[in-house]
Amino acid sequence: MDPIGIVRLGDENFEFPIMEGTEAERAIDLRTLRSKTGYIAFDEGYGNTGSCESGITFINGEKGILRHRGYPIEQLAEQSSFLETAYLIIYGELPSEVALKAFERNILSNATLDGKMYPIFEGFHQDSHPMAMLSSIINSLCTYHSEYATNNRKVDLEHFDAASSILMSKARTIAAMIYRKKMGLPMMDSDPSKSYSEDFLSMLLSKPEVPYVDTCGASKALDLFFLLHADHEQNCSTSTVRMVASSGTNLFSSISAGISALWGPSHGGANMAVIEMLEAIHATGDDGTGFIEAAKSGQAKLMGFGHRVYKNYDPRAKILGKSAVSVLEKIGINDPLLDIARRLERAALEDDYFVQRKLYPNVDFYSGIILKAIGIPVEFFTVMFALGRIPGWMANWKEIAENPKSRIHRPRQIYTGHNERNFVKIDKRS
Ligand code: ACO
């Protein structure tokens, strides 16, 4: 007999099945709660709610474990590349050499944008935020590739391979174009003989007559950054992608919604906020002690610290902390922000406030230092996060689209407004 959980409401007992995942994560299956009892489950912020079954990524926040399709993030970071990990996340298995080559070729050869897209970039204000532009222009891909964005699940799934290559590749060109337009730089062609990250850096950072040349391993560091951001279970942006996809919406629009969700400072926007925080601390000459005290008293937030799921070190932060040191060394930069970050980390990890609340550095704490060293402008940090996260969003879209039993996501609420009232005409209102 399947295990059963018993919920007592008033003097009645109700039975619900217990679900168990591959890693012994358990849940009470409450899908029949309302029909059996008339109650709903209230869980604002979804801290206790499993919104789906998923075979993509596993996190054990207590132990600081992150695995994609069963492979530990440490092994992928050490031995894989961003595109190979993207393939793994999207298709579920590590690719053969032939499959990886084909996957890379499809992505690298799809960088050129439809000529009709260029005027779009002119239409934005010069000072528009790059994340606003990225999410809008990604959504516009539906109009240039409408055959892959039909909102007919069967058709969209048949074209998934083509649509996902277009999205992975063109998101990179779009990001580079946004930057170049802002800087008044001319468009730079893609070179499919380069790696994904090197080609991106070249499209982004080349100056007229001075092509970008990576002499100190910047593209490798960026590739690792992308890989470490490739997926992260049911976070705010991925849940958003799944929410939008659940209504049958196509891949491009679902991911455009994910980009908007990522933008906020409590999520992907934190990587910008960390650098702004470190720069502000540097400018005041504070050794970090003052800021820690401000964070404890609620006057400030230690950006890049804390996580809804990790109550231990975020394993990606450990890898990025080491990568930051090696990138700065290779580029030959002595960035005082790295010293401030390390001092803050040490101070926080020894402080009761942070220890009791299990607040540790998250992925955003060191990533900005790496991006800054590579030459990426701070305003573009969250765009970098988005480029890295696209494989995870696409894998989650595919999982929903391929599930014949998936239903539209439609939570309920506890209404706290007025009871029924009688409408009063405007001239009779006091
Ligand atoms: N600095 C200071 N105190 C903090 C921090 C922080 N960074 N994070 C959490 N706390 C405190 C809260 O004030 C709260 O204290 P209390 O119990 O006295 O009220 C306690 O720790 C629990 O925090 P919650 O806000 O309930 O945690 P939640 O899971 O809702 O939020 C979040 C997680 C949003 C990541 C939060 O830790 C935060 O804002 N961190 C800074 C922003 C950041 O780095 N975001 C990136 C997250 S990773 C990602 O999305 C890629």
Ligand code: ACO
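Numbering follows the first chain given and starts at 1. What you see is a predicted model; the values in this text were computed from it and never measured. For the two forms, the rigid core is made up of the largest set of C-alpha atoms that agree within 1.5 Å on superposition. First, how it differs from the form predicted on its own.
- Taking 2 Å as the criterion, Asp114 does not count as shifted between the two forms: its C-alpha moves by less than this amount when the rigid core is aligned.
- With the core held fixed, the Cα of Tyr71 is displaced between the two forms by less than 2 Å.
- Once the cores line up, the CA of Leu222 ends up less than 2 angstroms apart between the two forms.
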Contents of the next structure:
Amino acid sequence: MDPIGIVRLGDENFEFPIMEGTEAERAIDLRTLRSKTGYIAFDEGYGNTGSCESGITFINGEKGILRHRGYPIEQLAEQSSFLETAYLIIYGELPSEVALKAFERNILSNATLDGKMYPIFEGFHQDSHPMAMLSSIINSLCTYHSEYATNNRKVDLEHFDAASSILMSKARTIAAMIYRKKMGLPMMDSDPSKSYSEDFLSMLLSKPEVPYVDTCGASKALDLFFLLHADHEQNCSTSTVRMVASSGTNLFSSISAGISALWGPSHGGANMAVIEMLEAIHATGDDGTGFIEAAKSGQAKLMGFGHRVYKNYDPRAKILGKSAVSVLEKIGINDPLLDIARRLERAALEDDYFVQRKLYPNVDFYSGIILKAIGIPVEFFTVMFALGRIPGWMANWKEIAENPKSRIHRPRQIYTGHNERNFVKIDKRS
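I've shown you the form predicted in complex with acetyl coenzyme *A (ACO). Could you give me the structure of the form predicted on its own?
Only one chain is given; partner chains and other molecules are left out.
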């Protein structure tokens, strides 16, 4: 007999099935709650609500576990690349050598934009935020590749391989062009003979007559950053992509919606806040010690610590912490912000105040230091996050589109407005 959960409402018991995932997560299946009882479940922010069944990413926040398709993030960070991990996340299995080469070739050869798109960049105000531009221009891609963006699930799925390659590749080009327009620099062509991350840095940071050359492992560090951001279960932006996709919307427009959700400071903008915090600490001459005490007394806010899901050390932060030291050493930067960051990290691991509250460093804590060292401006940090997250968004779109039982997402609400009122027209002459 299948396990049953009992919900008691008033003096009546109602039975609902118990669902269990592959990692022994359990849920009460309340899909028939309203039809059986007339009640709905209220869970503001969805913190206790399973919105879908997914086979892409597993997180155990209490134990600090993150796996993609069953593979621990630590193994992927050590042995894989961003594009190989992207293939795994999107298609469910690690690729063969032949399949990986073909996947890389398809992405690297699709970087060039249609020339008719160039005026779009000129139409934005010089002070436009890069995330607003990225979301808008990504959405416009569906008008230049309309055969892959029909809003017909069957047709769009048939063209998913081509559409996903176009999206992953052109997103880099769009991001680089946004940066170069804002800096008043000429556009740079892609070089498909380079790796994904090296080609992006070249398009982004090359100066006129002085091509960017990676001499310190920056592209490898950026590749790791992308890999560690590739997917992270049902967060705000991923849930947004799934909700938009549930209506039958094409891949490009669904990803555009995810970018807009990521733009929020409580989501993708957190690594910017970390750098701003470290710079503010350094500007006062503090080595971090005073700030720690201020944070403990509630007089300062500690950015980059704690996580909605993780109640343990974010495994991605451990990996990036080691990478930050290595990158700065190779670049030859003696960044005082790293010293302050290390001091804050030690306090979080050793001070009872932080330990009891489980305020461990999260991935945003070190990612900003790495991006800053590479030469990425702070206002472009969230754009980097978006480029890394695209594989996870696409995998979730694909999961929705391939499910024949998928229904449009339509949450309920608890209405708190006025009761029924009678309309009385006001006499304008009085």
